[in-house]
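In structure tokens, one chain follows: the form predicted alone.
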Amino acid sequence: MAKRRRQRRIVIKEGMSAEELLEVLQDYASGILEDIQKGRNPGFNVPNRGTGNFIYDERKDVIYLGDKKSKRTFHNVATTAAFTQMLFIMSVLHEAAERNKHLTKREIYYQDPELFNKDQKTSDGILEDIAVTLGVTRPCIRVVAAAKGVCIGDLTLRESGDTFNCNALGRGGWSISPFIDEVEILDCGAEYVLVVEKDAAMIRLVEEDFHKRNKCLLITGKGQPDIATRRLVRRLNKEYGLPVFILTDSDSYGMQICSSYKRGSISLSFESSYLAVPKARFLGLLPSDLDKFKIPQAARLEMTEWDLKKAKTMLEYPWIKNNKRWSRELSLMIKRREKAELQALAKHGITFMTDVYIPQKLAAKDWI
């Protein structure tokens, strides 16, 4: 019997100039010609970002990418499309290294929306492809997505020569620059970070003034983060060793969030060491809390089918089988089928949550 090979994971570059992205990409052009001068079938070999292709390192808690990969040629019916696709992109993105210019996910679109079908998620998808297939992040690529992100607090930085403290911008913030990577973070005098799911809880934050008051960095993706917003919290950690906390509503999908921003996504599963904080602590609002912080029945709201199928499905992922605090929660919101949204603790008082129920959980480090 045929010994089982053991996978591995796919190693991410995670900075590339203009000049080494024009090699690279002559490289690929090259041996496609190659191929067909020599009367060969030209093609890309491209990992799989679906669902069966990841590794899950228990120990660090991260989502890796397999090394499983799919040949996308030229004369195959099934993959011609994705083949043309992928060669037109590479020959914008040659283009814009040329130039030493970046483009938005947005404009490699209306370069030929026909031959994305007129689906821009076409287009963004063969963009994350052709960026595993080099081995690279997507920043490498010189694409960036229009960022949503916001930070406020005592942070000092420096972008395209200026200098600027996030805590100086006013209650809105710092709005994250999608050229993440190109800001110099020159000081930074907060304790910890705390990263709020969406922008209804970072107001009442703000207004608190709770950064002030407890030394923090308030950081905000507005719902499913995008890579800046990732990108600057691993930056955090890492380079300057903050401990970071996460608070989402006490739903499948906060869950998830939250996952993503520690762990890593499935689907950006190749960027997981450019992104994920595998140290990050998830503060709330954890299911158990809706009783422990006695939330009234009426502000407390029924899960739907897709909440609960989400749930399900979240709970048969090894890095929340494996985690007895993940399972029990998720395990306790599908027993109950109720959820329910940062703002019902509210209900004992606008200022309950900044003044209260994040203290309280800090103090006695009852997190994830």
Given for the second form:
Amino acid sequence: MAKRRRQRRIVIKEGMSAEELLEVLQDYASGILEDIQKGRNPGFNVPNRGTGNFIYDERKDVIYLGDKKSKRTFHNVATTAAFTQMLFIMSVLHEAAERNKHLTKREIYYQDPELFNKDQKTSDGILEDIAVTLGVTRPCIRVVAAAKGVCIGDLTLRESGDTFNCNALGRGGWSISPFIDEVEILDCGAEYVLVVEKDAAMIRLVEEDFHKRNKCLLITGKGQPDIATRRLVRRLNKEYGLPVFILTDSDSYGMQICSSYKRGSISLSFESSYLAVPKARFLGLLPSDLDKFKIPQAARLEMTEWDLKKAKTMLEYPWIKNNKRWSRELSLMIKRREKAELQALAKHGITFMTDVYIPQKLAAKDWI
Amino acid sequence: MEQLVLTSFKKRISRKKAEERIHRHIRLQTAEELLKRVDTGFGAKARAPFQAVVEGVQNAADAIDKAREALLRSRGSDDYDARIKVAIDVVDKSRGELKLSILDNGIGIPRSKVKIIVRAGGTGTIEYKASRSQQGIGWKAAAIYANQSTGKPIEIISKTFSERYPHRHVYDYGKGKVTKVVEERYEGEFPEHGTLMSLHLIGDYSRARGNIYEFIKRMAAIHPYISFTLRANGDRIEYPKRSSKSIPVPSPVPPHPNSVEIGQLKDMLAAQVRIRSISLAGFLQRSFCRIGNKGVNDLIERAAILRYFDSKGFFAGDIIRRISQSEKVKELKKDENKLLKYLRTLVRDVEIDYAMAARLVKKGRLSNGANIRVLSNKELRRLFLVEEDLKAPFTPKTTVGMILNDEEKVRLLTEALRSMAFPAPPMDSLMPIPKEVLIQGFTSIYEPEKHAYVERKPTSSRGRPVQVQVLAMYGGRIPGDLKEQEKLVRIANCTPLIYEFGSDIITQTARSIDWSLYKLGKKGSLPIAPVIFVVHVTSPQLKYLGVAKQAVGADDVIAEEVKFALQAVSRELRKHVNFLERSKASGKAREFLERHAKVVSSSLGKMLEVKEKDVFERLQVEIRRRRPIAEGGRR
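And the form predicted together with the partner chain, for comparison with the form predicted alone?
After this comes the whole thing, all chains and molecules, with the earlier chain placed first.
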């Protein structure tokens, strides 16, 4: 755990027009040019995105980016490449903004793979560096990532002139648009949002018409959620005041996913203010549910070394350490060395989850 | 056991006769006989011709310096067209007989003095000033060897400026004595003043050739104001006069007090007494350099303090050195309490002012092996808590005779002279090679990419001033596979030394340096890097190893001076080596940065109204400014 230090959080701008982006990019470029012309060492002050630079806001229960920065300059050979890559991508973004277009991460990488050492991770990282340096969210710099999330339920939306209801798109639901900020929410007939970690559980819920019977929206990020999915969940929570419940497997990975919906993640801490849903509730599968719902031993799995290590690391995070209910559940998991998937509930019958487990939990307010 | 008895001893003779026979060889021995028994450098046929050239050329160069001195005194300028011509002819190839003639236009030998020069044991200067030939037996050794190997006499033709015509002399060194064969007026053509010396000797010219050429080449490098011509066996090499910048004419200077030894002082006192027993003050001021009125008084007080130390039975000098040489003291320099505590354990044999010692250490005065000389009388008294008034062993008016008659006084005077700080000896008696001459002379031959020069301040050893100059040359046209002998050019009193490389104190000192500290090589040998050091030691009456004068003898002061000078130039060279290393890295960095600079300038060109080319050029200038590399350097 990083040494705690009093630091200010960086305030990130959430929305930005193409014109504004052009102006910001040109400002930076002019600064660089001036440095070059005056024989100075041009550089960027890039906030660190690593584990050592985040602030946990206990009151809001959100992880924010700290104010530690490092200098990337041209004449320091250790940072020459990163500096050049940043400036190069900024010129690419500039071009896209001039034409009012969006770019995908992959498109940016293919502008000059050689410059990025033939590894897209390099350009992806630099993109996030640029966003955080400019103090804006990634959508602001007009870079979109492929979205893989799905939403089903009584939600009427409008995107680039098309109006549709997410209940009228068949059992596949609506593939969440990467341009989520440009999607208008026209109407919502649901009373709450149920976020499901994985597709498998989603399919079960959809087949049982859970969303229609219970007036809720079903959303899945198919594993670690992408930005668009998290952004949709936040908008539904903020703009429509819908309560958010999260269903994941009972393992350290599931809890991590749940936590990142709720509080944001360390690596994308600079976007927390735009993505986090602090009021989201972890509905299940809680480690304590295993006994409560008498999950047979046969359906439980032993935790791997990796699971245990991850769980123990998480237990040290301030947002879990200082949260009694979260740390109790996590400690229980570590003590039992047991994990279970949502599908374990099917041991009691395939509709047990939809008919018994979820309604009973919601009725008993048995969440954390 | 049976005794081994030589046949010649079998014949019985009387005891008296036997003793007479044993004592028979005790008699006055001439210089000629002596020279036959010591190594004068003529032992090997491959070396003999070289040694003869060295002796002759040294004399010639000295004669030129004397002519310059005469010019300077009479005319005020010492510049003239000085020439040395060396001619070697193979007379009889099968026997290896050579004729060597050396002609100079130096001061010349007055007709009446020729017989002294050829006969006397030594003709070297007896003044306290540096000169190339200082024993005055070199040429005589050559003449003896010439006579022994060929049986032929030697010839001298000479003329001084004031003589009306040149005179020719032929001397025979055979039959154990020097015989005049000819003395006549010389009718041939001859310079206005100068000397021609020629002799016949047996030698292996083909093997001596390399060293002779090297010697003349180095001689010419040091003496740009003399033109050298070497005509040998049909070849002719000429080093014309390149500059009128000459080696200063040394003038005699009395010995420096710091390095006088007790025997030497006694000799000096005795010599004075033989003339007239004057006062101590007069004697000191006249016989030593750098002693004035104040010096005399300080010296007498110092002697009193030293006598006091003796009476208390401790050695102040040792104690001071103990502190100044201690590594631990150096370490604790910053921590006053610990230092004080340590000093108390270090100096227990006598109570001293520890706080004062600590202060002196902190000021750096009692460190790096400093000795008793760094402290004034007042400081010495305070440090060793001497409160009482001390009675001086002698006064400025004490006569020299009184001192000479009292062993104790002589000893105290010697110690006082050695233990006090006097200004460095004047350079007048030295013959340092002018900086520009040394640098230009050698860099034009070796064409290094980098050179460094250090001139130590003159110091003194055994009462004589000593000065060391070192020129270091690195890289460029200096090959990487030089032999050790080529890496270290030794020069003593403006004469290059070629033989006896390993036994020279200069070589030994150079080998003791850890060259890895300077990125030039390793410890225990000469540097591995392409580097040449030129070391010049100048001192009146420099002590050589042997009569051949090809190696400087062991001397702690000279060794230390040479070491410091070598280290100083090496530090300079290390900067250059570091620069080369950096420059190698800079070259790579430049390439890397310029590659990225292209992307930077094209990116800026896309975003702003600016020409990509202009931005790139500006960046390139800055990259090159920040990462300098050696231009044209070759490694």
